[in-house]
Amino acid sequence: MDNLNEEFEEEHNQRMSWWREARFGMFIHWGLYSLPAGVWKGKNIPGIGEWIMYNAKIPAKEYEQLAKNFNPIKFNARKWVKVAKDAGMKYIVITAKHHDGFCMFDSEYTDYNIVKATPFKKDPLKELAEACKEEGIRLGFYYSQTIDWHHPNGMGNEWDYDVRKKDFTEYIREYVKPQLKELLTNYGQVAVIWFDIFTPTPELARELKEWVRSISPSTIISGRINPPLIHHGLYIRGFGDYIELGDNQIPETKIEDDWETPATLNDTWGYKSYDHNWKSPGRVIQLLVDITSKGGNYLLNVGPTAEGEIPEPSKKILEEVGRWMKVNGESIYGTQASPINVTQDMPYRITKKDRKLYLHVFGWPHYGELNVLGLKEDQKVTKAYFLVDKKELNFKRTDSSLILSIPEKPLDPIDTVIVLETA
C-alpha cells in the first residue's frame, strides 16, 4: 500500500509541477449570455452575467434564439493570448460549456454549439490552442458537469424540465462523458479540466476522474469535481488534483495542499454591460502576491464582449499588472508559500523560493524601519536588498524579529519587494 501511495504522489506531482511553477492564469468566461450582457427584455438581470438565463428564468427554446446573432467576428485568438502572456500569466482555462449548455467548441453530440449554430461557423478553442501552442501558454477546458439548463437531464432547469423525469446518470455518462473526450483529444495536450458546482456523488464524481485519467493522464483535474469536501474546518483535496476555494475566496492562513482561487476584475464573470466596478491593477497585484504567500494559484477572470472582444478596462488592468510582473516575476513563479506566521494585519506578504524569502511591503513604514516578525533563530539572514535594482539594505537581527532599515519612501507604492537571503 505504501507503494502505492508513493507511485500515485510521483504522478500527481509530475501533473502539477508546471502549475506549480506557474501561479497565475486567465480565466475566460464566454458564450451565449455575452450577447444579452445583462438586461433580457429592455430589463437590467440582477446576477452575474452567465447566470442570465436561470436569473431570469428564460425557456431554453427561447434563449436558444440568441444563437442565431453570435457571431464574434473581432476574435483573434492571438490578441487574446498575448494579453494573458504580457499579463505574466501562464495557462489559460476557457468555458468550453457553461451552465446555459451551448458549447463553444465543435461537438457531435449536440448541434447546439458555437460551429453549427451560429453565423461565426468556426471553432475559437482550435484558435485558442494553436495560439497558446505558438506562445508557449498552458490552456484548459472549463466544462459544466453537472448544471445544464438547456439539456433535460442536466441539473438546474426546473422551468422547463419535470425533475422526476430526469435522468442525470444518463446525461453524465452518454453526454459529458463522451464531450469531455472530444475535448481531450481534439485541441492537443490539456492542461486543466476545469469541472464546476460540484458532481452530486461521490461514485460519479470518481467515475469522470476516471474517464480524464484514462484518456489523458497529465490533465490537471480541478477540485470541484468533489462533492464538497471540508472536515474540521479543513479543506480536502478529494478526486481532483487541487483544492478549489470559492469564487473569490481567499483564506486567512496557507493551506497544506494544492489549491486555487478562481477570481473576477470586477463583480461578474460573463460579460455585463453596465458592470463598472473595476479592481485596480494595486489590488489585483496585492491579491496575487496573498495568494502566493499562502502556497495558492490566481486564476483571474475576463468577460469578452459577444464580438469577441476583452474588454478596455480589463486589457488595462492586466497591462499594469504585466509591467509590474515583469519587475517582480521571480518573487511569484515557482515560489512556495511562507515559512513564516504572516497575519492579516500585518503590513506585507511573504513567498519563498529555495533560499530566498521575498518581502512584499504593501504599507511602508515612515519611520526608516521595517519589523519583520517572525523568524526563526535557525532562519539566518545573510543579505537584504530590493529585488528591482539590487540594492543593499543594512538589517540587525534581535530574539523575536528582524530589523531593515529603509528610505523614508517605497520604490513601488503598490509592493515593493525585498530579497532576504538566507543561509
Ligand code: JFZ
Given for the second form:
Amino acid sequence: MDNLNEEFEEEHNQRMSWWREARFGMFIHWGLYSLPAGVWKGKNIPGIGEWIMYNAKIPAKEYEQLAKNFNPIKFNARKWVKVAKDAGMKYIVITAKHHDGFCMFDSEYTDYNIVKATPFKKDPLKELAEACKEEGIRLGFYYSQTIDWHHPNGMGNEWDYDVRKKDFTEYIREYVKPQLKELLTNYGQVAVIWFDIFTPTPELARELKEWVRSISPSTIISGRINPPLIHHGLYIRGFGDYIELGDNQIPETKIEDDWETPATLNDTWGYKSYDHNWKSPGRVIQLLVDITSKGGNYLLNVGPTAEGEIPEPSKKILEEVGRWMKVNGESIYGTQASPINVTQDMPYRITKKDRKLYLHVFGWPHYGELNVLGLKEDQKVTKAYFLVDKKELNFKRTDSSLILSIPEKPLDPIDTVIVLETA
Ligand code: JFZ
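Swap state to the form predicted together with the ligand from the form predicted alone:
Let's see the whole complex now, leading with the same chain.
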C-alpha cells in the first residue's frame, strides 16, 4: 500500500477504534412526527411513523403547525442516557433533522426548529450532549442531507413544490453544510454524522465528506452518504467510514469491513401509538450476537413520544438486554467476526477477541454434547469454560470439530456463552 493510503488507513483505524469496541448503540427517532404518532385526521396512516408527512401527502404549511403543539415536558436527557447505558449501549445517534425538515436543534439557518418554533423553547440535543458526556456515552447526529419535505430546494416533496424549480446544489451549499457546521461545533465532540438516503451525486457526497472532515476529522461518517455499493456480491465502503446495511438487514455471512445494521424494536422508527409489534428481549440479544459474530455493529432504535418519553415496552426490552449484557458483555465489546464459518442454520454463533473464541449457544443440545464444526486442523483449543462462572468443560477434538461435554440444561436459555481459549 502506498504511503498516502497507509496514512488514510491509519487515520481510519484511529477514527473507528471506539466504534469497533462499542458494537452496540441506541438510535433515536424523535421529531414532530412523534405527535401524530401514525394518525392523521382520524385515520391510521400506513408505513413508518416518521414518514407520515409523505404517506399522507400533508402540505408543508399544514404539517409545520404541529410545531405549535410540540412540547415534550417529560423529556429528560439523563433518563434517556441511563436507558441506553443500562442496556449496554455505548453510543447514541439521534435525529437532528429527518426528512420532514424540522430541526430538533437550535439553528440560525431556519426558524423551523425546536427552540424557535415550539413552546418547548429548549435545545434537547444540547441537554443530550451534556448527559452523554457525563456518562461516557458517545453522541452522533442523524441528518437527512437529501430528502427534505419542508425546504423548497430539498428533495422528495413533489406535492407542494415544482421539482423543476429546485436547486439542490444550493440546498447542500447554503443550508446543509452550514447546519452540519452548527451540529459539529455547538455540541462538543460529535461521534457520528449519520447521513441517510443518499447524496445524489458522488461529487456532492465527496464535498460533504470533505466538509465534515475539515470541521471534525474524528467524526465518523455513515455509509448512507452514498448509495449502497455492491460489487460482485461484495459490500464496498464508499465515501463513508463504514458500510450501512438496509433497515433491519442482517447479512448471511460476515463482511470483511466495518459495517452496521440499523434496526427497530417494533416496525417503526418514529413513534406510532398503535405499533405494538415488539421484538422479544431474547430476539434482540440473538440479533446483537448474530450481527457481532459477522463483524458488525447493532444500532437499535427507540422512538420517544411527543411528551419526551421512551415507550415503556422499549424500556422493558432494553432492561432485559442490559441484564444479559452485564454478564456477557465481554463476548460482544471489542470482538471481531468469527474466524470459523458458521451458517445461519447452526444453533450457535462465534465472536472472537484476541485468543478467545466466544461460543454463543442459542439452541442447547440435550444429549450432553455440543459439536462445533469447521475448525481448522491447526486451530488449537487449550481450554473451554462457561463465561459466567468460569466452570471448565471437557472436550474432544477431531480434525475439523470440537466436541464439548455439556450439562443437560443451558445456563442461559437465550444464549449460553462458552469461552474457547486457543493457542
Ligand atoms: C431511512 C429513512 O427513510 C427512515 O425513515 C429511517 O430513518 C431509516 C433509518 O433510514 O430508511 C431507509 C434508508 C435506506 C434503506 C432503507 C431504509 N436502504 O438503503 O435499504
